[in-house]
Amino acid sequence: MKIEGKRRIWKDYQKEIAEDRYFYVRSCVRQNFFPGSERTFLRIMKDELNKDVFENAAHTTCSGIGYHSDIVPFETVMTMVARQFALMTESGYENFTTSCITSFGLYTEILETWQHFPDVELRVREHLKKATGREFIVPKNLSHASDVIFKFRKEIANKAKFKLINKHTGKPIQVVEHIGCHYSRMFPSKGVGGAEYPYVLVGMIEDWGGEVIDYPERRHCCGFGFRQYLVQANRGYSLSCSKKKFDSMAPYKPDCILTNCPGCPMFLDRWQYALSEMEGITYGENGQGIPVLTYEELAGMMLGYNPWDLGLQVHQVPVEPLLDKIGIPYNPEQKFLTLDGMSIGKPETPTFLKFY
């Protein structure tokens, strides 16, 4: 498909982000698996932005996993989300932000349920009431935090330090980027861009100086898929799916991947690790893998910010080769350390996959 053809369908699925005061909420496992993440964003947003973001501390989970594993009843999701609306509210916001994508699809769900069935809304919140005695207003606007950063781009790209340029070359670093499943894939109109073509993250990719790689399995499963890792059974097809997207990318030789999901950037990171383990195989130049990157580490690089510091360190891809080809400096004796000095422990040295 040529691009003239994919600005024609961006066009066509825009969505309002909302400009200030949002209240945020973080991913229960994403602070496992990319700790520094969720932090930089809030760093981008208050220090470089100058944004009202809000926290509320008696925030939880949404229990999405849950939901779509067939764990958790649909009416009770419904009535933890409505309690997370209720915490928005007492703080005085109304713009709603998660970091999440299952959590993004889910609240988008359940706010278009209410819409068609204001009946199940009002169930819901009586259940609310009546388990906690609290009240909510739906939110006004409701954005994931990738939708935030593709907001404020240029902004970000104003006061980049470093462009998406291999300096080596001269030319664009070329990106591969991943969206997850329930961002777009649910209800296309709420995501930018829509379902096959989504603009998120070549947004940030394009204006930060890179370009953006088509291959065939662009848009196939990153192998998380909730029962394909969760059913420990299930959990070769969860690699298989991951393999097929390296299979499929790796002709076109990509600097990087970049994701917007919790779930992704964890997978396509590691069964990196595991698939060279188990095969002798990787997927970058020179016995290298390809970094994978959220969204948030990436606007963070063309900051400036530390690399250590946005939790680069926890990928077991290294992201050293592509620091290197776009120039960023770090440094590599405090990969492991933590911010007072102590080791971390350095992990065990891969048999394949090269390791800085």
The other form holds:
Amino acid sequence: MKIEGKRRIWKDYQKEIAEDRYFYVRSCVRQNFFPGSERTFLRIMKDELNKDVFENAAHTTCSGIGYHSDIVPFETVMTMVARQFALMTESGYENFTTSCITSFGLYTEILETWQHFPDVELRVREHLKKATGREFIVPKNLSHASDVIFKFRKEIANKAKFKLINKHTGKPIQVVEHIGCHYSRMFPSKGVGGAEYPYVLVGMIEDWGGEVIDYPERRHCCGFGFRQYLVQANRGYSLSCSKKKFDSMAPYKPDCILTNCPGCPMFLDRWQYALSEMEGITYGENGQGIPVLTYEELAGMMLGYNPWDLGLQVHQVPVEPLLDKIGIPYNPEQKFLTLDGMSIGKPETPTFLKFY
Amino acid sequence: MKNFGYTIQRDQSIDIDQNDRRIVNYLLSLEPSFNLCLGCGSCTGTCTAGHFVDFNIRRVHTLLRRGESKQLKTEMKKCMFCGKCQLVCPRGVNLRNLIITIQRAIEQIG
Ligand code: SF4
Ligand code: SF4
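Can you swap the form predicted on its own for the form predicted in complex with the partner chain?
Below: every chain and molecule of the assembly, starting with the one above.
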């Protein structure tokens, strides 16, 4: 086997990720779904990696979910995105980093559109100017926050207090990785590893000591699909998509699922609860589920952050079995307490899914 | 069980790894000429039973090879053993024996 040839081909699957000075934009849904993730990203970037990450309080939704639900027209979406670029320009940054995959896909789509149709860009500039008086430069580098964590995965591994190793067996933790569809399927060259070999999460898992599971439905959608979920009558379709994935991965006994999109961890986590209540099915050992993590949560776990600071207590599928396997300490008494010791309320105990 | 107002659609994909291939293996051991079938459909085209009822002997071959034997029980009752299929088969598949063997296999293996 000629390794040079393979290396040359692999180069085509890489993407440029900025080194420092990121203009970070949050997701409108992630803070409800996985509230600790974005805070953990900022903590890692600032405290561990000493990077300059800037947020602008005037940032709003990119309206991507409205766009993909056929509610907000593309012209409007482009003008809203142009406004986010204007905020970046006004803040003196050039590298745009999104927390959300839907936003990332949308920004990519818009930049591609403008590249092929410069007149559209001119029109959007005019709309923005008329509506807000703002102007913008196009970002020099567009990356998703998982690209950034991927870029610094080795630095994180060097600082890590834990490895993805099962302390009882000494074997690597078995991880299912799930990439958001809008990360690299629409524009393969914009994602690490392209659409065929998405490597962004695999790189983290391998460098942090774990092993990736290759299972038949690995590239199947998580089931979100926007209108599949947003219209209640369609929700069964979303659930069925997730079930197809769970049925396919379960025989490989995954210890956890790692994701890089707002929708995927939401649905892969919450639908496990729905499936258990509707059909009595659980996919982990002894009535447990398969814990679902965001890449920020996993990075935070490796760095030894308190699991409750990472927001792991709001997951529907309890994460404790995974913490026990890796040997990450946690205090069950503090699970549902705020930082100043107030109760955040305890969820109802599920009928079948094991609860901690 | 809870009702959240939506349902789960059953997966319609065929997972060959999960399917039961005991019947097809039994058939191939007892009627090896089945291996010569090229799926031309001549048997179905000439089938007397197929002219009157919904019966497709080539489809039976496909179901067997995929290991989907659940529907075969009622399906095989439709054949009248006229043997026309065997006369037209370009590969000389011994279809009458094949059909009898399928019926026996269903009885024995289920
Ligand atoms: S033997 Fe059965 S399958 Fe063959 S032509 Fe006659 S009825 Fe059809
Ligand atoms: S006629 Fe013979 S070769 Fe053609 S489909 Fe039928 S059994 Fe197979």
